[in-house]
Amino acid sequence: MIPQSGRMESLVPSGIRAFTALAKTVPGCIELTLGEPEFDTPQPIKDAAWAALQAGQTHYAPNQGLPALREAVAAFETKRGFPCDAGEVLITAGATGALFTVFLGTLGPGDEVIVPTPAFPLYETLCRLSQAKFVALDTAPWGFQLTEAALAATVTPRTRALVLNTPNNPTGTVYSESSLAAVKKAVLGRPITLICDAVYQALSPAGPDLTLDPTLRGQLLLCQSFSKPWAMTGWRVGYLIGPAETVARLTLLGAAELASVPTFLQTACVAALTQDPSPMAAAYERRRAYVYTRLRSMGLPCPEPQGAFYLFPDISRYGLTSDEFCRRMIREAAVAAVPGSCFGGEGHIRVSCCCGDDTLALALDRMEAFLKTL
């Protein structure tokens, strides 16, 4: 047998994925799991990739990233707000790729990380893989935000870095200016740099953005994605800021990981930027009301989520770990959602609007009628 890595055997498979396969088992059932838009990638953006191919975009690009794509992500931040020019820009393989060549290219053994939890549970494993201590903050106690005590009862000598990941998955949470003053305070002028997951910036109503305040910029890294704005999560394809020195580096990284992102991909990435994702924002808005009202309705406690499409409802009522709970709720009613426990949270389970209007008033249906068997 071949050796392995010390570092895989730390490695265990995405419960999010699990769930979902296990849902493909049970004929009809619906699938609340993975946050997969429904929606096509927008027709232009498809157009794109089409001509670029056409054209000969099939070699080589850069492996810091087409510098027209660079370009026009630089100018597509700095109209939010966040200057910034295509010298301090990465292009990697989805914001999964930033945070990898983040972690791995930042941090190493002994090195803590401050995640607040409930989390995306790639985080603890790409700790796993730099050698650094995942360090789980609960937000629970706060309603999923941040306070000062508990950051400052968390951060130590060790501290190397800190995951904001906001608006929040799994919860759909957006952290407050008191939450981000809080963040500031913990990490401004200290060796610890500010982790900046903001996938579903585009999707959710602006609110207080961290990544706007120029004191913070020598010491943040944002991590982007063109998969959950424009409907792309299947080409992979996503972006990294930073200091320019900091992205230098960096880029050595992710040319021995991937030398560089599809050239005909990066052309296309550029059409996506002029097109506006606020139809789709506006979809997800009325689901997650939609949702939140029905779960409410059932009895269920739930955060009010104010972005990205996924709600977190405490099921600890009902006497069964989430694992238990979200595997009966596929054989008995059709319905898949993950467990709480895949994200460190416990009595929870996470359920992704990411389906069309009618099937998800189908599956809120079943759920309602479960609920009341247990």
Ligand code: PMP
Second form
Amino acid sequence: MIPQSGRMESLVPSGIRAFTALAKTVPGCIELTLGEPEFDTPQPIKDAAWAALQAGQTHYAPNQGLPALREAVAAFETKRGFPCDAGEVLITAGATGALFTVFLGTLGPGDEVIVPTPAFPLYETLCRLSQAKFVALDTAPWGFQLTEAALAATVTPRTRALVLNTPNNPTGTVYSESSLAAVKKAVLGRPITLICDAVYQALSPAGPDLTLDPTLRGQLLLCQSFSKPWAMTGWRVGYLIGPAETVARLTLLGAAELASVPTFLQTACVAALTQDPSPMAAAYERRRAYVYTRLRSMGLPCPEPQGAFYLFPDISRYGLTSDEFCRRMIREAAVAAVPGSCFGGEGHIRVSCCCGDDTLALALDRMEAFLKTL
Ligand code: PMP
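Beyond the form predicted alone, can we have the form predicted in complex with the named molecule?
Time for the whole complex; same chain goes first.
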């Protein structure tokens, strides 16, 4: 065995992937595990990639990203009310690449990072890799929202970042005006970076949005992705927006990690920004409403999802851990969900609506029958 660096000790396999793999061992199991659109990437985007390849775009792109894509991203963001220019944009390998660059590039030993939980597990992994302290702020007692008192009790002089993921994975919640006001109060004027992970924004109805508050711009880093709105998870393209001087420094880290995102994919992403994601958003909205109604009628309390494509029902009344509940549901009902424990939300499971309506209905029928056996 080749020796590993100390930082490898902190890495554990993803629970989301583990439960997806377990589902594959049961024939006919319906997987409501991965947060991955089942739609195919729209044809004009694929055509643009092919045309770029044919045109010989097979060489390195600049480390910060193709100027044409950075300009298109800046125009896209400016249009939605987030004025920025190409110098403030770094093209990354998905939002994962953006988050990796932000955590490793801005946080270190002794720094505390507040993460409202339940949360996407990558944030904890990146805290470990950057040797920063992951400080969970449990939002369950406040209906998965944030309050001034809860934040005030969590911020310390060592707090250096706060992660804001809205619409939220795994709860589907969108933070309310009052949650966002509490966040603003906690961070404004303090040396705390607001790391906004908004990967589900374009797939969700417009809601309160702290990224649009100009007073926070100097301390805000926005992580975005092409993965979800345009069903491009396998393309691995996203971006980071922040103050130009910070982005210039973080470009050096991105350069050491990846040099640059593939050139022809970046050109195709310019085309993606011209595609309207609202038909897919409408499909997820319909499914969220359907699954919410079905779960409620099964007697499972569930926060009402307002965005993304997840629901996070409470299964605690069955007296099983979320891990055991999900294992049994795979074995006994051929339906796979992800235990809430993977997100720091024990007592819940995450149900992803990334499959066709008929499959979703069948999965919920099976789940309903399963609950009756418990
Ligand atoms: N942030 C959140 C909240 C996510 O759910 C995901 C993907 N599941 C990502 C970031 C990463 O997305 P990607 O790297 O595909 O852009």
